[in-house]
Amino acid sequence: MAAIPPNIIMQIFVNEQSCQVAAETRLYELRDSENQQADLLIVNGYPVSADQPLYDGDRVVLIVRGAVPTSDDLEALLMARHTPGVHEKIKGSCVGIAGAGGLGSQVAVALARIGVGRLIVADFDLVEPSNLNRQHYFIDQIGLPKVVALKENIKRINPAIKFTALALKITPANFKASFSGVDVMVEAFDDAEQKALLISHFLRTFSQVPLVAGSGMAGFSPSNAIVTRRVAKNLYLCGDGVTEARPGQGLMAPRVGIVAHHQANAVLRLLLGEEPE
């Protein structure tokens, strides 16, 4: 960023919030004005560790190890390392995800973790003690419908985040009341009929939404093998399109993983404007 010249005051932000400075005004300057105890300090989504200029917009965040933020401070310290200019335009989305499985629960961890506002999950199963190769739920979890679980973890990870839970299954009859609303659409199902089912109504139903699908993502075939590609106007599928799951070749973290954190990445750009491929 250019620098302004002296005595001029500048506008940048510290922890999320506005502040007016003088031009010349340092980085440890601030930190000993704002908060004399913090021991990490972040620009611009960077942690540095010497003094340094500050420059107008930029993005200053004052942490101090291990002490827990209060709520007004906490999504400032969650979006820390973010790109700046991003957390602004995603807080006010709304993603929908079809199951809460192996990708449903690790695409919603991803999308709360960079503070898409609002989540809409729908599951009609429970955690077992199967899905924990897998699957973001806990050993004390089994026995819960994993829609309830998925909030308890997320909210452990972003309270800011509002998650509507859903458990039941997804027919036609209940499709549009379900995810209404919703900016981009996440298909998470195993089950390839219902795949097949959401994908069909979906764009039929809501043909302006983008949705991001998985297929493809079984065994522990080479990782560079999954990828994203536009496959019709709204459309988008992860995964190597082959791998599925069957007798010998089961579904287990690093794959699946891969593909549900390609399907975040394709959700974060589409709410930024740009295509996921």
Given for the second form:
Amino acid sequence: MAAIPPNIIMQIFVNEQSCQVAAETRLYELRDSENQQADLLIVNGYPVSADQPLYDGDRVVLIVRGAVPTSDDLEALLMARHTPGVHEKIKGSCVGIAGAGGLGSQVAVALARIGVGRLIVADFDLVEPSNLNRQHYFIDQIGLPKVVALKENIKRINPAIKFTALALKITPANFKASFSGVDVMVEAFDDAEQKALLISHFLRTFSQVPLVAGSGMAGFSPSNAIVTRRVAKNLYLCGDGVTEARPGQGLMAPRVGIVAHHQANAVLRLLLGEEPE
Amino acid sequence: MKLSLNGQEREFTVPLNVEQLLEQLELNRNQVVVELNSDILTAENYVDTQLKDGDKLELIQFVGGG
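Show the same protein again, this time as the form predicted in complex with the partner chain rather than the form predicted alone.
And the full complex, kicking off with our chain again.
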């Protein structure tokens, strides 16, 4: 192809690779020159179904439906539906998660799906049948350490994530070594005393690192009672704050999942420099 | 002395440390996170931390479930 004079080129991204094309190139023209088989075209994070003009700085992802991409293309294709610019900011980040139950397993999956580069997850427990009503595990994982099972599941979703599995009970004696260097910390325990113990020690030691905690998610009270609030300088609390797990009031996927995803979005906002509340 | 508790001003007539404040408020010391004037405390500091007029506290209670 002949060199294009600089005044009539534009810079766009095709499958996350920067490239130069002639100004006024249209979407279908680009597809035909890059990959005629592509039948799912995503422009700036949104799938489009008609030809359209392209502009300088646009991000175009060309996908062949049903085809498993090569590992080079995989990352770009996994992130095609992101708001543009988000993935670059979070792929170098590290998030700590204490607990891999109903909250932790789902927070980890959400953060892996968006491409948070490194996750450190600690839990001493094994997968058992009563976990499956709300936790991201499968029947054939019963008996495995939760962190081992979660690592397997995350690798099936996004193999680029660096996942550190800590099969241990987090205590005031070992949390520092376990979670040193995280950009954001997530409290995802079940027990109220364990929550308070970890949060107070973590925030006292790592006073510059924000922590996102969960409290109040049992039963089937209305979803809209669940909120994200800033409750101390570096402490964000997701949940309704009051509905505790107790005899007669169980823990179930919908509300635990809502809190987990409040936590995951609070983490994302913190990593992007936004206030979660 | 006047203390700010979760943004609400409260008056107390006797000297209190953090442990005694939590008792008076009937909060379970093991299920609460205490922030005093923007610093988080741990439970082993509660008895030694004497409160004074004008202190601002955030007392965050946790319930089980996750």
